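Take a look at this single chain in structure tokens; it is the form predicted on its own.
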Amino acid sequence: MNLYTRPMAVENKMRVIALLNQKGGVGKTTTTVNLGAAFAASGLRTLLIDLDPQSNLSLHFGVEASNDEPRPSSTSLFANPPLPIEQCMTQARENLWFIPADQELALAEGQQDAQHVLANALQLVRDKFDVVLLDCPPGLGVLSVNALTAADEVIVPMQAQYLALRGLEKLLQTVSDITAGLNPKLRCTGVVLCMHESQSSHGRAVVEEIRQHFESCRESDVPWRDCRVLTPPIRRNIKLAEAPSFGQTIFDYDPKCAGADDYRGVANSLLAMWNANSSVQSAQDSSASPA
């Protein structure tokens, strides 16, 4: 398959996003790879890279991080020289492109003024894909930081708990800083409710005071103004937990289970999101056009 073939994509550009949380366990690499097989399977060339060096992004196709038989990995990325991106890459599935990530990216943390690795890197295949997503570390340390000054939004899989509220608060306030420095266009778009379980009364009382959040913020000049809770959740699935002990995504594993209609419908949210804001970008554009 010729990688530089490239379909009809959502707008005629790469959208890097990053998906981030500062706390592990949520779902965030689970997201990260099913949302991915998803846009590829709907036709987008997706390119998936491991930013965390727990490197289980790259067990979902059946890699394993390995001493005894190195590979080039995002680690490659980090290098000095680097090793060019796409001598990095292996294709999972067709349109689905992933780097493997290994337990050395740890090292890439101690690294002074790398903040721009990651966007210098992806600058040589913009012509090439049309979705990348970032798996984060939890923590925000220069691998995140990395990954949102590369980005044009942030995604925060979450769970709908107390404590995970108040550290999306947290995160919203390291994407407003990220704003004001490094990285001036990146944007919240989403939340992903992962594991959900829409019985609990705890549960519906932190999505409706997410939801108010947000929407209090319509009006506000914050890069969260236009950021929403995806829909529909990620329901509680043993799929979803079985699917990379076998090297496969949930569309490989059980596709229709519940796991992969409720990624299937999160990615046609996204998508249906990137037509109507570029519809009403081009309607911008052209009232905006001398006649």
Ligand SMILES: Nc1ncnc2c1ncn2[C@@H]1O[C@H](COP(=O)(O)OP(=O)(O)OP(=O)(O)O)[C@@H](O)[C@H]1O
The other form holds:
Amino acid sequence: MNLYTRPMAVENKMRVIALLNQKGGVGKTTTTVNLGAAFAASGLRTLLIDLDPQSNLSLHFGVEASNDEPRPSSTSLFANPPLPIEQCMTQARENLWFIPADQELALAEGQQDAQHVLANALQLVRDKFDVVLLDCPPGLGVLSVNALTAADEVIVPMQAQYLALRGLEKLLQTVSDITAGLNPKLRCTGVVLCMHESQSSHGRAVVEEIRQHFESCRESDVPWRDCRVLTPPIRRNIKLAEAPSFGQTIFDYDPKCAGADDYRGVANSLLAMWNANSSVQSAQDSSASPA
Ligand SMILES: Nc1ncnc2c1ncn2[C@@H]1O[C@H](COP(=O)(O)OP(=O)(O)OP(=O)(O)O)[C@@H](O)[C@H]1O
Ligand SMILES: [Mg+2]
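With the form predicted on its own already on screen, would you show the form predicted in complex with the ligand?
Below is the whole assembly, all chains and molecules, this chain first.
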């Protein structure tokens, strides 16, 4: 890999991001796959982990769980003893790796005291990746709690609808509960609007309400004080729904479509935010260091 093409923001730190929403069908997996593919295309070493027994992320890469051909998966991380994480990965594209899931992963939901399994596994690859994206299942069970315990950040894929807003309140409360115990460093940093209909006045009103809520929290001590509604919103685009049936990301399937543009745009927004934050951090570090 050419190091000079890698964005500066994440060179020294692996960012672990959970794509989380307890509601089903909101765009978690589509966002994990296509945001991950956009990061990989911009030179970041990216790992995607399928934490959903439905294994939809795996299908996006043409991997079908099969009993005839068992393969290492995220279930193997929850085994006793666990399989080392590097043995569970498959390389999908340049700079892009993934860990598939299978139906047996559902058994992990019944495991006691298993909240740190993923966090412990990821410790072993801290210097190997720039970004890790965790595709959470719907719901807030053991698998989602594992993701929240391992993650630095939560990004919430959601629709701009009133009921989704109520769900967001519950999700932020869960993040807050996790910071009070299992993972004090966890922050909610972004909302991605998926299947967005910009013409809808209801949608516009909901987006405005989310923005205002986050703005009103900037000075408070909540784990979403830096959260942004990420831009651009991901428009409803049939190509995004078609790509997985060919085992392709949107950049393989139709790199010029609106869905590809939108996910590229969100990846660029995040990279710009990370760069800005790391510049502030290095300025603070150098002013704090003795002359
Ligand atoms: N922007 C979009 N335009 C059109 N279809 C989309 C878009 N985003 C996602 N979809 C489709 O919507 C459905 C749900 O998306 P996805 O599987 O990403 O949601 P999810 O939150 O991961 O669901 P689950 O909770 O079941 O895991 C899928 O069929 C997907 O192809
Ligand atoms: Mg999914």
